[in-house]
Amino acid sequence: MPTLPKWLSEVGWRTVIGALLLGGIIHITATLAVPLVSSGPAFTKLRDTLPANRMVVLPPLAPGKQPLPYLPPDALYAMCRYDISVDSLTVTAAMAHAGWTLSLHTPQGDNFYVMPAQESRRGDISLTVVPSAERLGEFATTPRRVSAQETLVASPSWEGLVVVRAPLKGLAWRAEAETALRRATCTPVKRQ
């Protein structure tokens, strides 16, 4: 049976659990601090391609050629930009099938909004992006239906990402699909 060295078995049990702990924390913290110190945040790398307040059709994502990673490459996208700091935003985008989305986020990646395409609801949609009621100073207002076609949607931040995610069902539903999310706009509009 081999015998350990002489300084391991000097070693206390309190010190090794002391050291597990202390690893244990210097690992939780630094995995918390990377967001905040990391150089590049995906809100960043977009808001260098895409333009502000304007849909844009991304190309079928290929292997080294995504605007984001881990975008899964069975869906093609379409992604606005948005900066509501002087006007709101009014979204249309038709949800042709199941499995569409239309989802709203912060530039830190948080997601506020989410609507899916069912079966009983397909078409297109209108929602119009308004500032948050605290950042106007009004009461908290969350999703409301304005008509039967528009809803409004509180946006916690000043600036976020509109995503239409259309999945493909194969090659054959691809122009479709390019065609329905080429309909999806991004419009600024004066507030009232």
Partner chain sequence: MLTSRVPAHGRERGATRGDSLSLITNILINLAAFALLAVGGGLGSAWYMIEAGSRLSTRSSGPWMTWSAAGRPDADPYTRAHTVRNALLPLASTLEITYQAKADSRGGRLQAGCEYAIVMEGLDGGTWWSLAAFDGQGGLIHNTAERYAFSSDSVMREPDGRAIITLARDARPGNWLPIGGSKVNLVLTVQDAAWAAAVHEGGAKALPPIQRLACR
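Please move on to the form predicted in complex with its partner chain, as the form predicted on its own is already shown.
We keep it simple here and write out only the one chain, dropping partners and molecules.
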């Protein structure tokens, strides 16, 4: 049977219990702190390349030309970095085929709204991004439809990302997908 080093017998049980307690506190603190102090969130990486409140169609993904790691490469992307601290934002996009998605993310990467294209729901969609109740200090603003074509979405943060993903069926469909993506818009509107 292996024998423990002699110095280990010097370690008191109070030390072990105390260390485990402090270790637990460090574990929890480190886990909760990562989203707050990490320098590498997707939003930070994209902040310099995306102008505020404007939809940008990204070039096709290629080695060394990926805006983010592990993005599905068989798709074209349009992204809009939004800032609704002054105005709200209207987003329109075409959901042309199955697999297309329109998603909204906080700077920490939380996807708080997503609209997928479905067989029964294709065509242009429109939504308005407004600050959430906590941000405005008003009554709760939950996602709701304000008309047949338009939806109101409350953003939990002042800033965030709108991502339109257009999966490619093949090279022959690239031009068609790019044309549909270029119709996507991201426009500030005065808050009422």
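It should be emphasised that the depicted structure is a prediction, and the values quoted were computed from it without experimental measurement. Residue numbers count along the first chain shown, from 1. We call the rigid core the largest set of C-alpha positions that still match within 1.5 Å between the two forms.
S.K.: Does I25 move appreciably between the two forms, meaning a CA displacement of 2 Å or more on the superposed rigid core?
M.R.: It does, since the I25 C-alpha is displaced 2 Å or more between the two forms after the core fit.
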